[in-house]
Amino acid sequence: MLDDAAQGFGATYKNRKLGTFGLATGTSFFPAKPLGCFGDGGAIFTDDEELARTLRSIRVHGQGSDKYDNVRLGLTARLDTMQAAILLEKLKIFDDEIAARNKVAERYSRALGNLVAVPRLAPGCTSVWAQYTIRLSDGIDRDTFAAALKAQGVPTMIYYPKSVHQQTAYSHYPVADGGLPVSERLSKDVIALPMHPYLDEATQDRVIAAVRSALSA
């Protein structure tokens, strides 16, 4: 099993850290992620020694035992020293940043849970809140809502406007009879609010007030 933790590094599932499940787990260190470097970066976690050797080879052009002997198709996928140094420093405060993100998410949920569908955690799970995404109720136009928040200086983001099966690259694959209505409906209803560990309460209140105002307009 391969796990995708591109937005979940640091979170837990049934009291186990993501990265300890399956054969391998991938994560991203893109700047917008909870643990981000200052450029592109990522990592793969595995305790399978053979797979680890293969991944190290793929990371450097597919090289074998000799630097200039490429034994497989590979990539230029090394994490440069500068990004590694940044991540090492950020790891020292990562637990504190996760705790701060959770406080922001909890405060958002308390304030907005009676107005929109807010994200909820399954029992035994924790989140690092890469985003805080709400779901608007039927009848609320998402574009109008986003414009109202923008007018008040509050940015929003729609990260996934299309479900996977609607992406061009997957359009030729078969879809179940009737399509995938739940996925399609969610991709039209969701919108993300500002989320990072340094959102102070005054800024959170400004976001919350903007959401309330947009919904009552």
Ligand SMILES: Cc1ncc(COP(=O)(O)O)c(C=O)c1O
Contents of the next structure:
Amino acid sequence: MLDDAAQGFGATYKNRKLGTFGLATGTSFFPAKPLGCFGDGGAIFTDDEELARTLRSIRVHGQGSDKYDNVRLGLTARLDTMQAAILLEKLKIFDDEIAARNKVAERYSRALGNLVAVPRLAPGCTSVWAQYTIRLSDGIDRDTFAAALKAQGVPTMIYYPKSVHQQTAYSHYPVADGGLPVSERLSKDVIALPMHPYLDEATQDRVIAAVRSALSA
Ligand SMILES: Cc1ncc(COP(=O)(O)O)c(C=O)c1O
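Switch from the form predicted alone to the form predicted together with the ligand and print that structure.
After this comes the whole thing, all chains and molecules, with the earlier chain placed first.
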């Protein structure tokens, strides 16, 4: 099993951190991610020695034990030293940042839970709230809602407007009748509110008030 923890790095399932399940787990340190560096970065976690050796080789253009002998086709995928230094510092405060994100999510959910569908955690799970995504009820036009928030200085994002199976790159693959109706519906209904660990309560309240007023307009 290969896991993707790009948006869940730091989260747990039954008290186990993501990254400890399966054969290997990838994550991203892109700035928008919960543990972000200041540019591009990422990591792969595995307990499998053989796989780790192969991945290290692929990371440095396929080098073998003689570093000028490339034994496979690889990538240039080193983590830049500056980014690593930034990540080491940010790791020290990562747990505090996760706690702060959870507080924001709890406050949003308490204030908005009776107006829109708010995210719910599955049993046994904790979240790092890479995003805080709400789902609008039928009959609420998402573009109008986003424009109303924007007019009040509240940015929103759509994660994601197109499902994977709708990507142009996959258009030549067969899709069953009806495609993936749940994914397709969610991609039209969801909208993400501002979320980061340094969102103070006054700003959260502005976001909440903007959502309320956009829904009652
Ligand atoms: C779930 C998930 N996996 C993988 C990636 C890719 O990360 P990167 O662009 O750093 O390779 C992203 C980035 O948005 C993501 O959200």
